[in-house]
Amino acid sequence: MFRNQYDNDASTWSPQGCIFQVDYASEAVKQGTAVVGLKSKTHVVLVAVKRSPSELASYQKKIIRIDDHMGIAVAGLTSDARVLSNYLRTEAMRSKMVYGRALPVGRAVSAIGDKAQTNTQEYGRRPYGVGLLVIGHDDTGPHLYEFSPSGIVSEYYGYSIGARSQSARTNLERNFERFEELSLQELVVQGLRALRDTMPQGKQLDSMNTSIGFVGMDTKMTILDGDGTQPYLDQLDEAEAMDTE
């Protein structure tokens, strides 16, 4: 009913209480292809399904290196993807100029949670049309972290933003007590079961379409693409079966 009257910027409340452009905007992060991310009390995983425009076209970039503590996984508008990683590659690059450190991870998702805020509350702008998941490791022990685009962050131990992401979130409620004490090599498995579940019917993960990342103690950050995904996927059709016997 009041949609038409409020929806024309991302500084009007509608009598509901809803800003309707946020609301878009979180719609954008649902058309994306699924990302899923993961820790455990040593490393911390991103596994993501790439998407390709069309046969003739390479796939897109899913997962971002920001530092070498810190990456990203993208859902959503990519070029508003791009925009967030310079800016968060500029806050790591300044940390590491003025202050001698690292970014904390921490610090690095509210810079971005108040940079995407303030887009809700100025006339003229709009909310970033993109979701993200956030992981680093820093003096504290592995983090992840989800960005949306209202601005709220929030730290989880797995969490899934995307299509069908719902299918991989109940895969991670149902195992994340165990995350803690798995290894790296177990835990990136882990993310590729629950990955498999956002998939549509007929399709499945190859090494084509997907992307991993992974961070922590004494292992950079490091993203796997093509046939460096292909032991890990080896691993999770292994698992599977050994699962059906």
Contents of the next structure:
Amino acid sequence: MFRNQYDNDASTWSPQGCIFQVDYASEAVKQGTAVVGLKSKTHVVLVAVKRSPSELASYQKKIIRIDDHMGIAVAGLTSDARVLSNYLRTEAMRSKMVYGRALPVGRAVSAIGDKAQTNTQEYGRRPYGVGLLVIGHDDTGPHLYEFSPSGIVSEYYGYSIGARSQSARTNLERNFERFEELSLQELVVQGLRALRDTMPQGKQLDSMNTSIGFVGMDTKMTILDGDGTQPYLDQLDEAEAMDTE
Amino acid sequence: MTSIGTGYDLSVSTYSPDGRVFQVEYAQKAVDNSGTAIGLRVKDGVVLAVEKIKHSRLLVPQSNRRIMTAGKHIGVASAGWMSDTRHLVKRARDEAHNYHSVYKADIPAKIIAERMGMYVQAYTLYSSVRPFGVSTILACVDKDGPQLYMVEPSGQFVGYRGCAAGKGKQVAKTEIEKLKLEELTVREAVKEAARIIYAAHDEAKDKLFELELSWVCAESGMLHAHVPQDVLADAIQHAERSLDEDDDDEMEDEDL
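Got the form predicted on its own; could you also share the form predicted in complex with its partner chain?
Expanding to the full complex; the earlier chain stays at the top.
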């Protein structure tokens, strides 16, 4: 991709039948640090690498709670993520107020997908520069969705977005058939193994830069940071050690 | 690249000197890059089939549907951008609902096709928006019998007995033309639709794909529904067998 006359706005098709502004927005997603999502029969998990702008600064939040039964992980422009997560929270609340029930996850993601699509069709607006992995548990079980700037949402057994996420996806593709029967603990460790593959040389996952989120049957949306992640990171080390033996 | 507009193709509100609106033609390219979608109108119903190309084995099967329902009795299959499709289906649902509030009857096929066509066409008029990058195939059974329409990115909508859009549309159209559509039943059409999708699928280019199949007929209570699992399995078996037979035929020719 390079500068061309079709890439100025979201309301111009290129001769090849694509919209460059949307493709560029997807590049913004690839700039964010990696997040991995995966699900079993009963739970769905998010793990993320957090980034900090400097030694003195705190780490950027990657996993956001939407409701007791739903959460998202973000990669890309965090401010766009805020807008979308506020919208999701409002919709989740509205569902409880109007219908007296938790917002079905599939509908929630369709709603933001449609919201994103209007940004790809009108002049003067830009596509959202953020990709989301949305997890949730409703009457139809645990779900994992990917939301992308084009407005396309897809449901997965496991997926990863962000920088170097292809390594994580390869790891997930090799292992996803085993996820169904795993316990929550095992699922988190499995996610961390995939996440580890996205780390650059010399960098490690530690309790400062790792974030874990999960939700499931009888488990409210929970986010772990800092010391809360240490037990899982220890398990990850044990599992890797067993592999190399 | 066959048609590059050089200067007349940057905005949908510009004609080229030879009377073409290039932005609409580029939107059509987006449709041609997507997985094949076909519709078959037969004796006792309508069948829709889509070649859902999967970019990852991690995708959950039978989710991420490309065939959607509007107004309960109308099936909408699409080729092109899924997010644009959802926008259009939302509109179709509003139109169906609106018609029902005013006329207290289910919206007829040619009316919904017209409304969709007009809506899509409106997005080809102003430079502040872009044309939809989808061709939608509408399937419906109303009081005039089974109906099939296709709405293209230009807003043009035409009634068909059989139609195809997407990557494999040439192969699909050739196969559809060989069928005697007025004589087939939906049960037979479902098998033929599956076979055609498998034939149109390019194994070399896109390894992973999933067949999505739906119908509107007496068996579904004249409502639009995805075909039952056993019908789907049956159709897939039929399609795979035909592919194998074709391969055998080719091998025989080589022996000669």
